[in-house]
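Okay, so here's just one chain, in structure tokens, the form predicted alone.
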Amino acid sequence: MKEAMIIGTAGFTAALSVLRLEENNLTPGQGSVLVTGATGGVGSFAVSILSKLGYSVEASTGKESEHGYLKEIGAATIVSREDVYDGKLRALGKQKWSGAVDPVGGEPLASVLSQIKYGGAVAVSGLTAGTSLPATVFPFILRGVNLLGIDSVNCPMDTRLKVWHRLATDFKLEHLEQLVQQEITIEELPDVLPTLLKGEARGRTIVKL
């Protein structure tokens, strides 16, 4: 039961990014993948799993003093915010990813997109960043890059289904408590709320009844 809640809908989300990413062919051979957000509960299970499927990984973070832990879970190389979206959108920028995990969106996700390779596609699954999304269509139609929505709220049993046994076999993850910040009780939970809102959280944080 620790398990599946040490997971939730933060595994579970990054898990299906994974799982539509390789419904796109992306496979460790085609280069670096992107995860945005990557201290965050989806992020720090996106670089978990696409790190012990043979990916490298590229964490994306703000936070300078986490990036031993990212390194800890499977990051290949930290970069920057700066470095995924420095302010100014273009068109098209340096072919960089084969794909990337995006629970942020807004502007730093149309950066993305520009900067995906030939074929690759963005598995989209938050809006940190804003609901926004002032892209152009020339990575879709001069690269041809996918944008895969994510959604963890109405997705299928028969995807649910399949997601879970993947979360148990393959993407199962030999450092799952290494994702837990915290292990709280229910009425420390107003203290806790706000450093989640401020974007101060890492990974998972668990509420024990």
Ligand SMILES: NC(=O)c1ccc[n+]([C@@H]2O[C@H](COP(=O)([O-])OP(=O)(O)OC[C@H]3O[C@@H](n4cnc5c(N)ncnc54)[C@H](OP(=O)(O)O)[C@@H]3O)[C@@H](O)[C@H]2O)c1
The other form holds:
Amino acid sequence: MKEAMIIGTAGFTAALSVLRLEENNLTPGQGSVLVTGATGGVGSFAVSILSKLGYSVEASTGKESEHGYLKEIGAATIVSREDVYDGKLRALGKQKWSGAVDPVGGEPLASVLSQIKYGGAVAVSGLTAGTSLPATVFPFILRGVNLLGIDSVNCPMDTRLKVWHRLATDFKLEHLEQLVQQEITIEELPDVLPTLLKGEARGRTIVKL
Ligand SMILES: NC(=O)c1ccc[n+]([C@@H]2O[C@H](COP(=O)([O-])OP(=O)(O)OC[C@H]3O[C@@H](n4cnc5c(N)ncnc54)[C@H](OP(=O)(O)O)[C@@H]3O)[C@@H](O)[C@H]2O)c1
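Pass me the form predicted in complex with the ligand as well; I've looked at the form predicted alone already.
First the chain shown before, then all remaining chains and molecules of the complex.
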């Protein structure tokens, strides 16, 4: 039960993102895969699973203090949020990543799309940087890039079974406990929730009932 709670919605969402990228023919030989919001729940699981599968993971984070953590869970390289999005949106940029897991959304997602390699894809699940997507059609019509929507809430049962099966087999992480920042009681939640909302938390927080 504890393992299932450590994985939770975030781990499930990361695993579904990897599954969708595989369906878009992503393989480890195609170059590095970007994970945005890498120290978050979805991000931490995406870094760990992709690294376990042999991908070279480029982890983007706003937390300089967590570079060591990201290396430990499998990131090959670590970049800043500004390396992914420098505040200037371009229709097309240098082709950097074969794919991306993006729980961040917003303007950074538009920037990621413009830097995906020909035929690559971005699995988008979140909105921590915003809900609007000021992208152009060029990555899609000139590079065949795909934007893959990830929804864990109404995901059909056959897909759920596939995702949990992978989480229990080849996606299974030996270092699951490393992704847990803290275990708290329900009474401690009001103190902890603001750090989550400010994007300052790392990995997963387990509530012990
Ligand atoms: N589609 C679905 O079914 C589904 C399922 C689960 C979660 N979600 C969504 O996915 C997102 C991530 O969930 P989570 O559980 O991983 O949350 P989380 O643990 O709070 O992680 C979010 C991470 O995003 C980064 N971040 C925060 N503010 C940012 C900003 N303004 N610009 C760029 N990066 C920022 C931070 O990572 P760094 O400091 O490392 O950059 C933060 O740790 C949320 O929006 C959540 O609602 C969707």
